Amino acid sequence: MHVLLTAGPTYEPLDPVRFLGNRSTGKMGYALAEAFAAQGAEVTLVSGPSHLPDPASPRIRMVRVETAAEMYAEAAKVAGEADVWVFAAAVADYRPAHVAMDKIKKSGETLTLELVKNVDIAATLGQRKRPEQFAVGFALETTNELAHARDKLHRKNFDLIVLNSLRDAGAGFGHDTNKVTVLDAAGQIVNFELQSKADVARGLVSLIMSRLAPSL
């Protein structure tokens, strides 16, 4: 079984020294890569910038990228041959319309940035997903969590979506623990109480494996 897995943030450059990014560390995605590898899967891990060391398993092939465009390009290379897609990365929705060649100097009291939309990696790949492929997305929400997650599940052609809420203590970016809710298209919900991200990853992989076709 081949798993395509995205993890970490993306950094969208503003000038040679500054970027737009987010607080994702990649911990959940890396834990998932290790958990899949432990089950015998071959994993292509496309990671945005992260201070985490490369996973130790020889079954995990690391591909490091920086921007959303780079992450999409690398994911698209292997999506067609992968049996399972897991989109755990926190991809920037927008990027600066213009990247300055030199450091932007301080001038005036305000600075206005023009942003343009990045490619939606999961949605774009989801349009070409074959029936035998299995796609899992992540949603980090702060309001109307279940409604937003269900919308994303259907809109991006996911089979499962893993919902994080920033309102849950110990969950989300930067923590070694996580608490998630998993939804499927039929409306079934599975709750994972607060535990280590490694344990959450093992539970998610077991759930995913139970949903796959017997041939995988």
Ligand code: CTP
Contents of the next structure:
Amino acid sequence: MHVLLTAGPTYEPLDPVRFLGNRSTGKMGYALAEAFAAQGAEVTLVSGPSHLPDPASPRIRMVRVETAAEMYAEAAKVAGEADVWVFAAAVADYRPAHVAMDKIKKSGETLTLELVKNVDIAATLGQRKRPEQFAVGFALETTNELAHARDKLHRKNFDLIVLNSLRDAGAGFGHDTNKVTVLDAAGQIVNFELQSKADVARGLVSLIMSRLAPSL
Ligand code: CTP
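Switching forms now, from the form predicted on its own to the form predicted together with this ligand, please provide the structure.
Following is the full complex, with the preceding chain placed first.
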């Protein structure tokens, strides 16, 4: 079984020393890579900038990238041959329209940045997902969580979507623990209690594997 995983944030450069990014650490994605490898899967882990060390398992091939465009290009290279896609990355939705060649100098009292939309990696690959392939997305919502997650699942052609809880202390960005709810296209829901990201990852991997075609 071959798993394609995206993880971590993306950094979108503004000039040679600055970027737009987010607080994702990559912990959930790296834990998923380890959990899939422990089940015997071959994993391609396409990771945005993360301070985490490369996972030790020889079954995990690390591909380090910076921007959403690079993450898409690397993911697209292996998507066709991967049985399972897991999109755990916190991809920047927009990037600066212009990347300055030199460091931007301070001038006026305000500075306006023009941003342009990035490629949606999950949605773009989702358009060419074959019936036997299985895609899992993540969502972080602050309002109407279940409705938005359900909509995202259909829009991006996911088989499962993992909804991160923002309401619980200890869950989400930077923490070592997480609390998630998983939805499928039929509307079925599985709740995971607050636990370590490694345990959440093991639970998600066994849930995903139980949903795969028996031939894998
Ligand atoms: N995703 C992606 N490429 C993007 C944006 C998101 O692959 N450019 C993936 C994420 O890895 C995640 C899922 O899509 O699995 C949901 O991401 P999210 O940012 O919540 O979705 P958006 O479509 O950006 O919706 P929103 O309007 O809530 O930002």
